[in-house]
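Take a look at this one chain, the form predicted on its own, written out in structure tokens.
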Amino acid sequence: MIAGGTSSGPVIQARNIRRVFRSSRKGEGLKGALKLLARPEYQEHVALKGVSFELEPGSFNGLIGANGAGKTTLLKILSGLIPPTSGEARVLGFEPFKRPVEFRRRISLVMGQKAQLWWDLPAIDAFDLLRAIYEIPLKDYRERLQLLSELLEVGRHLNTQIRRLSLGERMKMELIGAILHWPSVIFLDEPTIGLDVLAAQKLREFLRVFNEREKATIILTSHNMDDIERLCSRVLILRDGELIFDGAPNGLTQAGHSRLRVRLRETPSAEELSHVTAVPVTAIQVDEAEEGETKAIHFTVKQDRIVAILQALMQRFHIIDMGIEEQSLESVIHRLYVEGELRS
């Protein structure tokens, strides 16, 4: 058994936490129809194979993977919507599927594709249901909408019905709504998904204050990297419902690797650039050039292959310019999707 999580140890534990789903499979046509319902035939998907790992109290967790690689089936276990099939989950001390009312208080769960407040209703009226429910005292809930309101910048917004509000204002909205009971562990699914550069620039920007002010526990799941760096002190990746690297972001970028940028007289594709240099075709990025200008490829290979790779560039084609740039995090992740290891 995974012990209770207390303020000096692990806030969230998961020990070889695997889910799989089972669906029916049907043919084609009018009789796979007829076959499901007199002999249904099952597949299974194995959405999480095996996952553990511990959380910290106060600790900014990312959690990204490639789309079906698990993440959101993760935050679900944690946050109690499913359970697990086998392995064992504990936050806070609870077994989030048992959904005690302590656990319930404690915890929250936001996703970016789905709205969790009263849309007909203006957001301050949302706002004092949520206060009935939870149970909140009047004098904390004033308080508490009051710094939210101000740190979100949506205090004009709170009697405009929430249906009529832009996406990003929207979202400010749901993240006041999740969070005014004041929960120990946040679940963050996409939360700045659709939104403009502004909006999501002052959702993180919140997120960084609320985690530094009132040490919550917050996993993000998040495709824009920008998400990741700037908020995040530790990432978890999975793929393929397996987690392939848990540890610091630069622990990723600073994994031996470097950005080797060049530009050619002359515009050969990925693939001839990948026989000429012997370089994986997923580890060379040609960029789309600019009006008047030739386009710039970039290698992501080892440091000590930079020279053999120009030196076999200058036997075939004219270099123009080059140089080395920081490796990037989403150039590390994407090369982690496709050829499915971190390289050291």
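Basically, rigid core = biggest C-alpha set you can superpose within 1.5 Å across the two forms. Since the model is a prediction, treat every value here as computed from it, not as a measurement. Residue numbers count along the first chain shown, from 1. Compared with the form predicted together with the partner chain:
After superposing the rigid core, the Cα of N67 is displaced by less than 2 Å between the two forms.
Annotation: Cα of H298 displaced by at least 2 Å between the two forms, core superposition. Once both forms are fitted on their rigid core, the CA atom of L48 lies less than 2 Å apart between the two forms.
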Second form
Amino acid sequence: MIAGGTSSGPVIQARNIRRVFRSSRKGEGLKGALKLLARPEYQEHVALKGVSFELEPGSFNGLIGANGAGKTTLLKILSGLIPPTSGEARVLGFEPFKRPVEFRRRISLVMGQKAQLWWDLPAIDAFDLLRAIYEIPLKDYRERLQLLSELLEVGRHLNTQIRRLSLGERMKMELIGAILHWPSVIFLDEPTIGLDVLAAQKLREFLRVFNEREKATIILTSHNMDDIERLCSRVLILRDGELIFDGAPNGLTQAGHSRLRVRLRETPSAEELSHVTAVPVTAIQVDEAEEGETKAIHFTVKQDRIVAILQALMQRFHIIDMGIEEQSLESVIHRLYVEGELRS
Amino acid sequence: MKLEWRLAALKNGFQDATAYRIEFVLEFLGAALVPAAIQWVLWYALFTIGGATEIAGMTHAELIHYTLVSILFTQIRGGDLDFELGEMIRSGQLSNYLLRPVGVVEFIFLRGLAPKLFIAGFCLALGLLLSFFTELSPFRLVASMGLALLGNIIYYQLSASLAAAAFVWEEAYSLLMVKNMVVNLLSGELIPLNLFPASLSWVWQSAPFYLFVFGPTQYALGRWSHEQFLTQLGIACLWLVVGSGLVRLTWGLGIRRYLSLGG
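Same protein, the form predicted together with the partner chain this time rather than the form predicted on its own?
To see the whole picture, the full complex is given below, headed by that same chain.
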């Protein structure tokens, strides 16, 4: 266990974290509404099913998964907003849900879909309040504000009401507000959501520089694989509340599989192809053919099996065209999800 | 006790409340004049149309005085901070504040208090100006305003405790609306509380709401002695302790059920 406030060893620890949400269930129509009034029924949803991992200080980590996979719930537990139903979380040596002041001084949570600054005030007024809340010395505050507003190119908007800013500018202000106190741990929940390519790129670059310069530990959730590939040295993938991958993103693509693409004169089914090549159906994807073209068939397999698969195909079919495609992180995650769905 | 963030929260709250000038002025005037207009109509009906000469020992002129002086204090209590808290709990917006290294209930209070302090200063200045032309005592006016400000804190404590119901029920709007109606009646904002039947005076005396408007008005008008005022000040302090305990209890229990929805 880490001593409160020290940073030797893992900075974030999650041990068998489970979180269950209970909510009332409303039936359909008027009957459902009346039943809810008289005798409400409750349902339980297990958002996290025993998630465990440890993160090192200064690391940049990606947390990915489909909607409802449990990413935001995990961030809320780690930042101390909600407690786990069972299991243990420790961040910077603190138990997050106890929310000691020292813990709150050293973390930050940015939610792309939730504004933290005050809409009717210019950002500079909100930053001034945050300076007082976090007791940032005036000299440091001025230096940081100048640095951050230059990095994010929002200096000229500091005196504009937040609600009058564009989404991208607002998000940049949110980010400045979240890190003015130089937190040791930053939780970023989809910070690039809704941003255009340029704004997202700027934000990404800023996060990279900040992580390198200040050695802050960052957990980033995003549906944008560009964010993850370019920034994160480690990726955690959640599916239905379970951690299904924990490792380097290049490990996910390299140590995983390659995609062999072939076009055949014949049009065999996926089952037949599976029978011939001994590749599971789940690893075979038959694309819809364009007009006048034959169907492209993708085999997601380990590299050392490619030759054997081609030999098996040639014995049975006529290969018109073939190639090996680089796997993107996105396609790997897609495959992990599809495999999971088929299994369940 | 850290003063810097508290002063900054007050400053920020004032900036936020006055971001839209017309809105700020209209809210102030509307909330001050509507209860006064209701009282004026009521006294007119009773004395001019009904022909009454005295009600509960008070003449028409005394009731008009009550109405005018109570305006100075009706603006101090209240605000919709409890509704804001309830909505923040329901929508998950509370998360923004929970992560800051300051107490969330106190932080919201200070932001909401800022415009009230400004209004208190304005009303006090107005009262002191009036004291030059009337028999109002400047000393009593200042002390009454102090009591009204204590009332503002008690009101917020009780309201914040009720808003914590949103942790359990998700929606506390109706509860807070009912509370508002009770406070309107029992604070003396709509009618002087000595119009209550004597047998029912225990109703308003057993709640702290009379300390918000009725108490300060009575003292400012010289209808309470200094001893009575000091006793009521002591009672207000006791309510402050009770309110503080209630906030700790309700929020301590409620926060465990917080879902932090959204995001």
